[in-house]
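Next up is one chain by itself, shown in structure tokens, the form predicted alone.
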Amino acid sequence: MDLLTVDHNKCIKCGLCVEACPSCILNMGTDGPECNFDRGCMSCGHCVAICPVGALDNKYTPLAEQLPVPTNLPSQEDIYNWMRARRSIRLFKKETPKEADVVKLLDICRYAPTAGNSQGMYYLVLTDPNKIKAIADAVADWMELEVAAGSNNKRYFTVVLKAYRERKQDIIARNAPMLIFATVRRLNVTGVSNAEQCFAYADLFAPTIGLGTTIAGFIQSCAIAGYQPLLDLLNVPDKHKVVGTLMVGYPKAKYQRMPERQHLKYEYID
């Protein structure tokens, strides 16, 4: 089967699909568009999606398996707060998340973008709190070994170090019921950003099924770091890296408002 199949009874040639083309693989022929390099298609559905009257199909990206675009999306302003009303949940029951729950939150990180629709992200799930626990705790090991380098972050970790050592605070962990950690192939070398985009995915949808989310921040640049003991701890598939770590749960408590931000910034460059 040729990359692309056209319905030529239906084709108006208006050149959406070869305008959309990321990478730039598509020409219009005279009887519409034709495809000059298999090979180098990203598999992004840009040119069946776009297509205004459903002339195109990609072998890649079948047309049987694209769902219209809905028309009765929310209004900007529902949306805009929704995204404002969006929080950062540090604070987490002890039940751990549904599988169901845990699914459908992982599933909606596959439509995030992805350099060069890359995709690739596997992703492992957590729960057991004994392994949880010692993850934090070898991340509070690395911390102290970072302290002792002089690492650009001693001070910041020396505080963080005090209220996990000293006061028994779980600021590293904060006792999250589930960690979920994304991988990619080693090779792969825009993962982390697109570990980043997947997640925060994951972070707007995560309400709509009543989970809470945050970046754990301390976890995940240790992993990037590469600090053995806690990669030990993780199991990663062989020729994978760590790009990414999420705490998931249930929130212990329900925002009530939404706190401003700094004013916005910018400026027009001619």
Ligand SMILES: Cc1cc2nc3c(=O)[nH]c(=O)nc-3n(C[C@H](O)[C@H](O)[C@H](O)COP(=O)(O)O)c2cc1C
Contents of the next structure:
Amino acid sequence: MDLLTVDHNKCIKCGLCVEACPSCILNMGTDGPECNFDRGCMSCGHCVAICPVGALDNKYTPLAEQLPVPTNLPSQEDIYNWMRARRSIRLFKKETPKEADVVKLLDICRYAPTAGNSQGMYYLVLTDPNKIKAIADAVADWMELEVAAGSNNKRYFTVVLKAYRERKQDIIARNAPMLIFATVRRLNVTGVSNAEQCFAYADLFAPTIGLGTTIAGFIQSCAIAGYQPLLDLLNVPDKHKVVGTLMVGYPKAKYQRMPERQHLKYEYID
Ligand SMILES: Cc1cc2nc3c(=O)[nH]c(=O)nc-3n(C[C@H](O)[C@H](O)[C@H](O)COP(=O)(O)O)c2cc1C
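Having displayed the form predicted alone, please output the structure of the form predicted in complex with this ligand.
Next comes the full complex, this chain leading.
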């Protein structure tokens, strides 16, 4: 089966599919769009999604599986406020998030952008409090080694270690009832950037299902650095590597206000 099927009765040869193709593998022939290198298709579905008359099909992203974009989306003001009201959640109820909610949280991450539409994220979900404590302990051990080695994070890690070791405050895992590790195949060089995008989706979506999330930066840095005692706790599948970590739980409190940020800084460069 060819990559593209064009309904020539419908096609108006507007060329939008050709212009939108991220791989530039389409061109406009006399009868409509044609593919000049079908192995270059990254299965993003844009050519089908953008066609104003539904004339185009792609064997990897069938027209029949593409939902129409809803017309009743929230207003710009609602979305602006939603995004501003998002908070990193560090106060969690003890309750383990329900699997149905976790599935919804991770499912929306499938729609985040990934380099070359590589997707391929595989999540490890941890809920055992003893395992989470062991993970935080391993991260603290790693930080001590980093401090001793004179790492660039020496001063910051020293502050973190004081809280974790001396004051017994869980600054590393925030007593979260759940940690989610994003993993990708080892050869995927854009995995960390992809995971950031996926978890940004999770952060923004979580409140719609009553969840709160925060990037577990210390834990993910330790895992990405390849600290073996931490990796030994995770059972990462063979050929996979950790590219991100998220704390997840039901928030214990509700934020009432939206803090201000640094001023926007920008300039046009000619
Ligand atoms: C890469 C990254 C790592 C982060 N790591 C942590 C972390 O380990 N612990 C934590 O409590 N918050 C962490 N955060 C959350 C930031 O502290 C938070 O985004 C920032 O303070 C602004 O607050 P807000 O997200 O509620 O707007 C991280 C955020 C990012 C983007």
